[in-house]
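We begin with a single chain expressed as structure tokens, specifically the form predicted on its own.
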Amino acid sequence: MSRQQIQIYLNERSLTIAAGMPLRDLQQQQCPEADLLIVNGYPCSDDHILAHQDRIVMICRGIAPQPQELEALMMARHTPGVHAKVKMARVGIAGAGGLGSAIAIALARTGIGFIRIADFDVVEPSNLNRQQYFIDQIGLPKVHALRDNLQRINPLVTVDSYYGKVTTNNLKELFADIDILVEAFDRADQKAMLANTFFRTFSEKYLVAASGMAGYEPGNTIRTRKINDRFYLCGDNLTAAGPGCGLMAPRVGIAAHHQANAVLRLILGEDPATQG
């Protein structure tokens, strides 16, 4: 590269341009239809003079980028080497309520390649206080509504939805081809059924479960605990929903993101419950 040239990144694609080029010239050359220009994370006027290593994003409002470009833009803030691993991962989520819907959205934004969601419930008005649905989705099967929401967020993720109950008879068929199963049920008996069936059925897969996230107790009481080499439990292991202690978005979301982060760490070969 000569002194008269600099390297920049346009929509995460490396380009070599003339030093001293204003942003408007780059726009005219590369994306004349763009109506939003962002330089290093901030909206910028078109007379901005570009500098070496600037990162520019040009956006056409209402038009989705091409798949390869979208993938690069979505994963631009990832640690190098992370995306290649998460893209190959296959994750199952049993339950699409407050935990499951938040977990699924976090994993889709992370770029997990394949997500299978199983649930038998429909979206109700009472769900909207903590679950990742919208008013116009009331009455829809949660797995179908969630699949649509995930595709709107990241169409590069393959989402497979199963509308029905997870039972001792179908758990193996539902989750045989996934790497990590996330338990996101409400009831204790459902949680116990899934865990017991899972460990009888699979000898090498991981299970990430949750227990205790009701009310508005301090968020720091929610933790990720290692139960054994294949089983991690997220929550405070204490606060169940009941009279005077409801399920609310903040703590449910904290527990859900503990679970999503545990999944990510397992994919990357890290222990979710320890540092370093």
Given for the second form:
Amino acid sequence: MSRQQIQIYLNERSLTIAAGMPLRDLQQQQCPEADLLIVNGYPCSDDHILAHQDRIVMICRGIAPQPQELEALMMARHTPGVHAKVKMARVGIAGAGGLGSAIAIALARTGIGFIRIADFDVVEPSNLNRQQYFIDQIGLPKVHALRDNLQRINPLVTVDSYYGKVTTNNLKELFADIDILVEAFDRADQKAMLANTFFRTFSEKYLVAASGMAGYEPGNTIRTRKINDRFYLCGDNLTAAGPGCGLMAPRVGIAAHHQANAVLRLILGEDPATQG
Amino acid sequence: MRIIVNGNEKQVKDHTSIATLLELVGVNPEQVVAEHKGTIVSPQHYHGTFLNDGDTIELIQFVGGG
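Same protein, different condition: the form predicted on its own was shown, now please give the form predicted in complex with its partner chain.
The next block holds the full complex; its first chain is the one shown before.
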């Protein structure tokens, strides 16, 4: 690169251009149809003179980028090396309520390659205080509504949905081809059933479960605990949902994101619970 | 005999099964995962698995909500 040239990033791709070029010339060259120009994170007018290491994003409002470009753009904020690993990962989520819907969204945004969600329920108005659905999805099977939402967020994730109950009889078949299973049920007996069936059925996969996230106690009481090498439990292990202690978006979300982060750490070869 | 339940010492009678222990500590067997000496025991074996002096057992109790 000569003294008269500078390096910039356009839509996350490295580009060498002449020094002193105004943004408008770059737009004419590279993306004339763009109607929103962002320089280093801020919308900018087209007379900006480009500087070395500027990060430029050009957006055509209302038009979705092509899948390949979208992938590069979405993964640009990941730590190097993370994307290749998460793209290969296969994760199952049992339950698509407050936990499962939030976990699925976090994992889809992370770029997990394959997500299978299983749930027997439909979206009800009372779910909307914490679950990641929309008013116009009331009455739809949660797995179908969630699959649609995930596709809108990241079409590069393959989502497989199973509309039905997870039982001791079908767990093996449902999750034989995944690496990590996330328990995201509501009822305590169903959580225990899933965990017990999982460990009886599989000898190598990981289980990330949750227990205790009702009410509005401090968020800091929710943590990720290691039960054994294949079993991690997120929550405060105490606060059950019941009369006088409802389930609310913040703490359910905290527990869900502990679970999603545990999944991510397992994929990246890190212990989810090393911080005590 | 003396066993360790969730990290705490507990005195129980000889030939105590996991099912009996769950009753003693008031844990619903349908809402728990029991890890005996590092291995998770299937619920159908709670009655037939007996504890020995010095055994460690972890009872992971689930609470509802999600």
